[in-house]
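One chain is shown next in structure tokens, namely the form predicted on its own.
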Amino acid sequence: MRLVVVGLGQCGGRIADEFARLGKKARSNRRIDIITAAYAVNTDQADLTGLRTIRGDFHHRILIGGRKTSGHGVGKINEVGAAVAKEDSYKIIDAVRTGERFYETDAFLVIAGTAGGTGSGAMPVFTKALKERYPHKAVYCLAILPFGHEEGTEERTIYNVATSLKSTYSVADAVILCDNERFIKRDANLVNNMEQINKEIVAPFYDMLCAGEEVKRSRVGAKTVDAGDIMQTMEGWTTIGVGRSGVPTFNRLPFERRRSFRKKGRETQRGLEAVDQAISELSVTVNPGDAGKALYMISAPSKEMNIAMMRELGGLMREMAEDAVIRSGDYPRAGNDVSVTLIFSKLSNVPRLKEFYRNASSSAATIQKRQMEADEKLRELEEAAEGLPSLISSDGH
């Protein structure tokens, strides 16, 4: 599957930068193109400057809202971010449509942090613009949920998240939720932590995107997961995860039986371990039983995959998501691990999301109350100063 990736705001731009790096890795290691173009869009010029992999020209690093923000961001007010995106969406559309390989693209992936101002406000606006301009291409949104400490220190955070997600869900083909809190390393410094989190957010997409673009015959699966499988699976609220189980690197001993029942059982067990890890590493906590659609793909050296393993994994997926339409595939490749990528989509219940919606209602009321109190105090100040003369004459001199 080939994607055009667009990162909005600071968070979205950095993750888009990581996708650009992933695209380079696929070209270098597997001779595969999975990212046809990557763009970063922001109202803050400094954030655009800090990227590493996305091309440095103005077609790929796009500054919007210059007249309103002077290149310094929108101050976490997502209504301003939405207004700026609406005014300048043509800049992004022009950049995307003039890309050299745009028409080879299967879908768009729009990425943004939901707690800030630019990404939170721009994500639904730009998604809507893409859907209207290219109705036959899928538009997926990767929505990044904030850390727990961000929710506790700023009420505006919860309001931004809830309004952004509600608006984005109404226009996107699927919204992939990713909770920052699930990837945090408590003992790491801030910069390294953020970089590692971004890598972990992007990692589950790698094999899934590569599988359908393989050109080597030996690495084409018996049941390939291609763009069609992914697009038929992704709908509504979605989560993604990947789990890995190591493969022993030692050589078979001369006296070891080629088809030892112990070895075969261990192969199946590695697949199940990878599934368990993928469940624990899903991008947001959900109950797989709430999924209407699901997809799993096993990726491993061909000698490590067998019918028994696929049967066991299929049975496990059916137990977890009994009401879902399930698709599956395999991806034989070189390496020293068995990995399983999972997608649960068309989710009917996401506890984290429900929590944001509930809290946002009270947050909106609190924000409105504070604004009214501030306006009232300002009026009292103005009334207190009514009897004083003005030093500015009415003729402007």
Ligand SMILES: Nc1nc2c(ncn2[C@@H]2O[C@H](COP(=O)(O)OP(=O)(O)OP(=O)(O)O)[C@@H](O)[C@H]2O)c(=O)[nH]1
Given for the second form:
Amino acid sequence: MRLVVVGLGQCGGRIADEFARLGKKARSNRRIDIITAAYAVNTDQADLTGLRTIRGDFHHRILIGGRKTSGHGVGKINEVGAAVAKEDSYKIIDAVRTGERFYETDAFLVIAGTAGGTGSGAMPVFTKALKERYPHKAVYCLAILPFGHEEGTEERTIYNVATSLKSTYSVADAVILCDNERFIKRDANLVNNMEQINKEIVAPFYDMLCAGEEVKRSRVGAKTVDAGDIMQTMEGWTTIGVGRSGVPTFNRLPFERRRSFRKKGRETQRGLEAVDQAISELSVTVNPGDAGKALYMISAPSKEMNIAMMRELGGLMREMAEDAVIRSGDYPRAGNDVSVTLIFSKLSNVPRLKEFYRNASSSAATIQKRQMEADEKLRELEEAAEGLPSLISSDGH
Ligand SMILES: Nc1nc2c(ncn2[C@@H]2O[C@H](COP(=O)(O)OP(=O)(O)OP(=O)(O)O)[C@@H](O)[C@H]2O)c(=O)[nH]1
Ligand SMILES: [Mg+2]
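With the form predicted on its own already on screen, would you show the form predicted in complex with this ligand?
Whole complex next, starting from this chain.
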């Protein structure tokens, strides 16, 4: 599957930069193309300059809101981010339209941190603009949820997350949720290591995007996962994860039972281990039983994949996601690793999201009240100055 990647704000831009590196890796290691173009859009010039891999010209690093923000961001107010994006949405459409390889692209991936101002506000606006201009191309959003410690300090954070997600969900084909907090639950040192977190965020996309683009016969599976399978799976709230066998599993979910792997054959055991790890590595914690659609793909050396194993994995998926339409495939690889990529989509519940919506509803009233009070005070101040002449307009107002 081939994507055009559009990163918004600082968080979105950095993750899009990481996707650009993923694209380079696919090209040099596997000789295939998965990212046809990568763009970063921001109100902050310094953030755009700091990127490493996205092409350096102004068609690929796009500054919006120039006059309004003087290139210094929107200070966490996502309404301003949205307004600026609306005014400048032609810039992103122009860039995409003139991209050399746009017509080879299957879908858009729009990425943003939901807690800030620019990316959070711009994500629904650009998604809508892309959807209107290209109604037949899928637009997927990768929405980053904040660290737990960010929520406590600022009411605005929760409000930005909730309003951005609600609006984005109403226009995107699917919203992949990715929770920053998950990474530090596992390893507290990661909090200061955004680059490592971003690598882990993009990692589950690698095999999934590559599988359908392989041309080498030895790399084409008995049942290939291609762009069509992915597009038919992706709908609404979505999570993705990848797991490898032989890697310790963190964050075991309460509903999981410890399965007895020992009685199975060695290959099957490795496959089941990888699924278990992928579940614990999902980009946001969900119950797979809430998924309406699911996809799993196993990447392994051919000798490690047999019918018994595929049957066992299929059974396990069915058991976990009993109401889901499940798609599957295999991706033969060199080396020794057995890994499984999972997508759970069309989710009817995401506990973390519900929590944001609930908390934001109470703060929405406070934030709006505060805004109205500020507007009222400003009006009073202006009224107090009414009788004074103006130094800039001749009619005295
Ligand atoms: N995973 C990840 N999260 C990030 C990164 N940079 C920022 N964030 C998160 O994104 C949120 C803040 O969004 P930013 O992208 O910094 O904000 P912005 O879109 O630039 O908006 P303003 O600066 O407010 O105009 C916070 O929750 C951060 O934890 C990053 O590189 N990776
Ligand atoms: Mg910023």
